[in-house]
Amino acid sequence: MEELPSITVSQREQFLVENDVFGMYSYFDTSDISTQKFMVEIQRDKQLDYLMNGLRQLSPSFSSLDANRPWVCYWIIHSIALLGESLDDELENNTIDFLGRCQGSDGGYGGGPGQLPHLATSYAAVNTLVTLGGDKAFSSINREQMACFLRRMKDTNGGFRMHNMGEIDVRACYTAISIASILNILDDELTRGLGDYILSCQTYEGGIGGEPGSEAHGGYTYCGLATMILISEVDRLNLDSLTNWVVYRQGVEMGFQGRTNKLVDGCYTFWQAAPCVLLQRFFSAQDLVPHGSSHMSQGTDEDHEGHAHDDDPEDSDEDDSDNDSDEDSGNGHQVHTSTYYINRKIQPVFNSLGLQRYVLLCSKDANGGFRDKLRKPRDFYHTCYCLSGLSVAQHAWSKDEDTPPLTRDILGGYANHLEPVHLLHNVVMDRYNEAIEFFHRAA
């Protein structure tokens, strides 16, 4: 009798989520209609009731997240503005209070009031501030010792440390330039030799890791290429090999993975979907085509055209032949770059409906909020990223922020519409834009 090839735990648990997924997809083909519809709507009734009430009270479970309360402000607060909400009064002068109390005397924030200033809980912070808008919540960051707090950050090797004596790495170097750039207090100081020690991250696959000599990773390649693009060194990447890299991520699942030959992750929906169409833009901008991408083909205009049973009568009207300037956008101020990756036509090179379909029929979840993946609990965090996920794909065909996506760009239609982000720090646009005014002014 022949023996039967054994497999990998790695195989059998790919085969059991390809059978929970593949699952899912054949009972939506194979339901009517009023199903179908009920299955991809966001449900944003269910979705405000799971954030509001997490922002409001959490459980004792939450208490290993004690260091990490900025971020748990964050991931709701941002999924909430996603979602076109905002906070009441009261609830937003609680938010700025607590996050003053997070705040170092000597710059930054730490995880909780008293708890030493963090790279991480900085960056969550500031983006919580940011995304509840209005000058009470600028006025309450203290740049001046924000400005010290990233100079003492600031490693020899061109790096950054997360906090002090802490590790170096490609996070730290993005929470670091993201603070600075958003806040008007990005310097030469902060740059130097930034460039290559992120350089140095980008491994022989094409994708950064976390250090020199690591794997490649969706956050850390999201985060080192964020980085190169707000401090102006972005073409010093080997960008074909990236491109490459981060397309061949999405899997036959539609859902991107996080490193190669790992299984799909709802997160993973914003981190591998942004530097999609950061380099998809960045391409467009150049008239360039990244070489040895072949999944290239999946953003064409045969392939979008393949969705014109969604679209509403209307959109077949729309004049998508409008060339974008190359002008920095009428802000008055200076971006760091990022409005030229931005403000372009651009065509995704990932599948963006398939994209919207994995999140919305496999990683949410039916009570509100969402989840890594089927089997798994939701949480606060995928939450949040599969929201920004879904936003970046429903406008990777817009061809720059102040244009809402087609109907066929958003499955579920416009049910389902969601903010625009601010790709490089992950802000809906317009609090970006209103924080981009108020820290021109006071510099």
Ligand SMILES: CC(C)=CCC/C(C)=C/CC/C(C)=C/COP(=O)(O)OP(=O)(O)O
Given for the second form:
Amino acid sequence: MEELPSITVSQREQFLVENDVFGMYSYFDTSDISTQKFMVEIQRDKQLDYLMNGLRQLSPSFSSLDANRPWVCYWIIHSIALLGESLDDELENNTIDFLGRCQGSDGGYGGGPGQLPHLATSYAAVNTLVTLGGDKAFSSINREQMACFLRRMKDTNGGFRMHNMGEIDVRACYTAISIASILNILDDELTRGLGDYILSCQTYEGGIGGEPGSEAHGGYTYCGLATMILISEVDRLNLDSLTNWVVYRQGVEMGFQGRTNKLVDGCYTFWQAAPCVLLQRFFSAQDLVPHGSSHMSQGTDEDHEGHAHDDDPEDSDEDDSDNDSDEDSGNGHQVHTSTYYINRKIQPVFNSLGLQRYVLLCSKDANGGFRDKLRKPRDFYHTCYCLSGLSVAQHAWSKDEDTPPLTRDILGGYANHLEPVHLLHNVVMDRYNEAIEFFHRAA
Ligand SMILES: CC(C)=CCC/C(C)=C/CC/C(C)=C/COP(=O)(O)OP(=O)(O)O
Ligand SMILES: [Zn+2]
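Shown: the form predicted on its own; wanted: the form predicted in complex with the named molecule:
Expanding to the full complex; the earlier chain stays at the top.
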């Protein structure tokens, strides 16, 4: 008897994931409209319950995150901000006090009180305080000492170390530059040789690896690209091959994978979609079409209309109307339409509605929170990056953060609308603006 060709472990895993995802999609496609509406709903109340409970009390199983407590604060508080909500005064004060105790006397933040200052937890602490907003949160950051800490982490090869004697990688470069940029302490000493270091991490595939010679990965690609934009050296990267690499990480499941031949995972909704939007906005600002990408998966404007709800009144707004008009989407949100939107419209280089479909149908947990994929448990990291990525996907049709999306850009409509994020720092736009104003005054 002829032997069946054997498949590899990776092929089997991929097959099982596709089976789950397509099973979910076909259940959705054959459901009635009210079931479909329910299935794509973000379910704000459940999300907020899950997040608020996590901020107040964590189970003993979280002890493994003891060196990452500012991260837990950031994942939860940023997720709450994306949903358009804030903390009450008591929780906010407790968070500021707690992060103050994580701050080292020589600058930077550790993973908990008394722990070694580390760039990743410093980034998480600063982003949390920026998200909380207000003078008390902002002035709790010792900017002068932070600048000293960043200088101590700088290596002669142009890159940064994660901590004293720690590893040098693209994450360290990004977290250092993101902090310095937001706190308005970025200078030539910090940027010297950095572009060369990041450039040496772009691989033959087009994406960026963690360090020279490492495999291209979505997390590091986001870090490397955002860093190069923040230090105004982005055009030194091979942007065509980078675009090509990143758009092809969106697979048949419509979610993104982190690297070639690996499985789809909800967290890459942010790590991969943010680079896509950064690149498309960069090209559009220069009126350039990315040459490297033949994978303009969302197709033409007509295809976009094809995705839209047929009864969406905004469909007709693509006409050459000269009159700007504001419509209420039914949720109290004003939706700018017609000329205003058309002039600020952009063609996403990835399938934005497909990505939203993956997150809402496969990554969303029925009890609140988000996860990597079906059958996996929810967690705060995936909740943060699924929501961040969902926001990026919702705003992917806009040339800038100030242009609100149309109802049809958002799967589930404006009831699912999330606050826009600053793509280079991943904090909600309004909170970023308030912080930048404060730290420019403080200089
Ligand atoms: C700001 C900051 C600190 C950014 C971190 C960026 C980030 C997510 C880096 C990813 C690290 C990595 C190699 C994951 C691979 O995990 P895996 O092998 O379990 O996953 P995979 O199969 O999806 O590659
Ligand atoms: Zn993940």
